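Form predicted alone, single chain, as structure tokens, below.
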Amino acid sequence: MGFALLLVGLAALIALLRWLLGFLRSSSSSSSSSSGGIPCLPRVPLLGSLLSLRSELPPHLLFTRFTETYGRLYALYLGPHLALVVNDYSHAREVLLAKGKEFAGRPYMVTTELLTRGGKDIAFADYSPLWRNQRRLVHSAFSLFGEGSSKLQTIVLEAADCLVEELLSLRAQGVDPAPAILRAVTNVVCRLVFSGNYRPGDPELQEVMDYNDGIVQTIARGDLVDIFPWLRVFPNKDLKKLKACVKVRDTLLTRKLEEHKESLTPGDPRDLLDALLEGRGSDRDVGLSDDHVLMTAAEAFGAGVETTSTTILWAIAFLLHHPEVQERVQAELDECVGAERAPLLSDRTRMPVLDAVMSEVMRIRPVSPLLIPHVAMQDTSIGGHPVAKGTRVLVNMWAIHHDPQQWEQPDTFRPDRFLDDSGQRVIPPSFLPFGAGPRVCVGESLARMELFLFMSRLLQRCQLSAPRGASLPDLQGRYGVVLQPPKYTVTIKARN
């Protein structure tokens, strides 16, 4: 045992010395020249620019503050890894759209490798022909069962009704809406992925919520092992917890997958697992394994639950601060839908005010203020500056959505910025809550559908207000995997 540890220590020391020699060779040139003439944060051997990143500010705010010193495009070193930080709309459009395929790679990270069985998902997998086939299959699956389908609309509306009934039944002066919203959104994903239809308190639903929360909490800590992979040889309680949660997740999803294989009826997909299996079977050249199907299903929970539920919580928080906006949305609902039936997705085009409110929520508090890192797949450039193959690129969506050159009074909640003079919906080009290009969020349409149906049903049936004597929600947010509002309470009454 002692000899093995000695070998591990020697291997780590050799890796460190190799990197240090490489750094010393390159340190004779200036920081700006090593990053293609782009201004660069100070760096030191081994740690890179990590010392400059020590701050009480969350990364998206810290990166925005650095623009005052280094400009809107600058470089830093995460340990040995060169990364460029994009803080403005023009450079973001170049990275995501104009040169989307050139910047479509993903970095290797220990935590995401564990989470995705070696990159067999959509969000974290590196760009490759196999990944393109997988993404195409997912889009085909959504066309069979997913975006805009009547099945999914029914699922979301049933979950929205259950959510409203649960919130109204509490009859309390101050209710924390987060647990009920999280359960409702999780239930939607369970029904979408494997037809799991759960009542509140169901042990399997609780199991799904527990492992998903465990994964979110461990990934959120941003462990140094993702910067220095050799650290994984040492004991790490976060990695241990992540492995345990992933094991529970994969056991449950594997059981569901095997059940679906046995009961699949071609041409009649019940859910996303059926649609993925059928799509894979009809295209033998796709080359996707069971692991790819499982990780695609697992990603629906990791990406679809936390982001949607958090956006709904932010929307309620801002409506508590702006009751006049709630009144405008409810007046629109009363006129377009009335009180006798549930809002439908087809009503969305006739409800620009609610659409504008949700867009403003996603602008002012993007749940992903920093997009998943991109990697240059080849030697390329940003804004005329050369960018070497393998360079990481961090897109600071917070800075882009709060850029005073693009948004008037960017720190003010103003849904009307998404409406034209005639009250119709407009989409400013610098509004990119789901990213853009080849790496745009694959579930964007699904998320928009859920947000519209949940919020329209909630505001149609409920009146939201701050509890008497209680403080309004804190709108600063706390940063983890997503940007969440701190816990708050709300009084919910049935509308007459």
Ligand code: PLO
The other form holds:
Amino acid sequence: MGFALLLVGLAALIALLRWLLGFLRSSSSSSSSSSGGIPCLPRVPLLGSLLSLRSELPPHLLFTRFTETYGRLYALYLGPHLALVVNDYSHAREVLLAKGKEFAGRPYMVTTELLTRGGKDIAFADYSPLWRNQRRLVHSAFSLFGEGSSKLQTIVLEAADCLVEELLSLRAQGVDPAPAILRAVTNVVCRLVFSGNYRPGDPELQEVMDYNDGIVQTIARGDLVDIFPWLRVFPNKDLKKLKACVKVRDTLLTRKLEEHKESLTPGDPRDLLDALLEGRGSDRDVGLSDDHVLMTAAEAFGAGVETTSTTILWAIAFLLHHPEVQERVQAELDECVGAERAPLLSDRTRMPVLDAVMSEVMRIRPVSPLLIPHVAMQDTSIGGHPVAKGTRVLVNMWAIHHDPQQWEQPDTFRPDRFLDDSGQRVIPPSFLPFGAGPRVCVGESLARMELFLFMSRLLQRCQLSAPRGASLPDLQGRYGVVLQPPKYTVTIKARN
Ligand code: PLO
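Hand over the structure of the form predicted in complex with this ligand; the form predicted alone is what we had up.
Full complex below, order starting with the chain above.
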């Protein structure tokens, strides 16, 4: 035991020394030349700029504050890694769109490597030709369920009705809506990914929700182990928890995968797993292994659950603060849909107010305020400054969505900014809640449809208000791999 510890310590020391040597070599050139003339936060050996990043503020707010000192494009060192922080739309457009392919790489992180079996997924995997094809396959699989098919609509409306019944049956003055919403959204995704359909209280559903929660708490949170991979050799509670959750996830999904392989009917994909399996046997075969299929399904799952449920919770929180906005949406619903039938995707074009409300929610509280880090895959440039291959780029979508030069009173919830004078929708260019370019969210259109159906059904049937005597929801987000609202309570009554 003692000997093993000694070895580990020695290995760490060697890694440290090697790195220190590399650092001294690289910092003998001036710090502004290594960051291409871009202003850089102070740095010290080994830690880089980490000392400046210690703060009460969550990273997206801290990065936004740094713009006052360093301007809207600046550099910092995450340990040994040079990272540029982009805080304005014009540079973001250059990174994501104009030079999207040059910046389509992803950094190595210990936690996401564990999560994705070394990058066999879509969101965290580094760019490669195989990745491009894998992404295309997922895209076409998604369109099987979304646009032009009533499958998603049927599934979501069923889940939304269950959700409404459950919320109304609680009858309490104030209830926390989060568990019921999470269950409803998880159920939708289970059906889309592997045709799972759970009744409330099903132990397998609970298992899925538990492992998801454990992963959210431990993944890609800017922890030190993601900056200094060698720290992995030391005991680490979070990594242990992450591994345990990943194991539960893998057991469950492997079982689903095997079942699907046995019951697959060619030409008639029932869900995402079928579509991925089928994509392998056909002329569209892009060489996906079982691991790729599994990791893709697991990720579609995690992304679909966490982002959608969080956005719905933000929407309700803001509606409690702005009852007049809820009334406007309900007036629009009453006029376009009435009370007799459920809202349908085909109603969406006639409901610009609800659309504007959801856009405003995603502007003011983007679930992914710093997106996922990008990496320059070749020597390139931003704003005329040279950027070396391997440089990380963090796009501060929070800063872009709160930029006073682009948005009037950016901290005010005002859906009307997404409507023109005649009440038709307008989309300002600096609104990018799903990112943009080659790395744009693959689930974007599915997500928008799902959000529309959930929110319209919920607001058609329910009146949401702040419980008497309780304070309104706290609108400060909790930063993590998704920006979540703190827990709050709501009073829910049936609308007649
Ligand atoms: C959520 C927990 C799951 O168990 C695993 C998972 C997969 C994909 C991740 C998602 C988590 C969080 C939100 C992410 C998504 C990929 C794209 C999305 C990061 C960790 C965002 C907001 O960028």
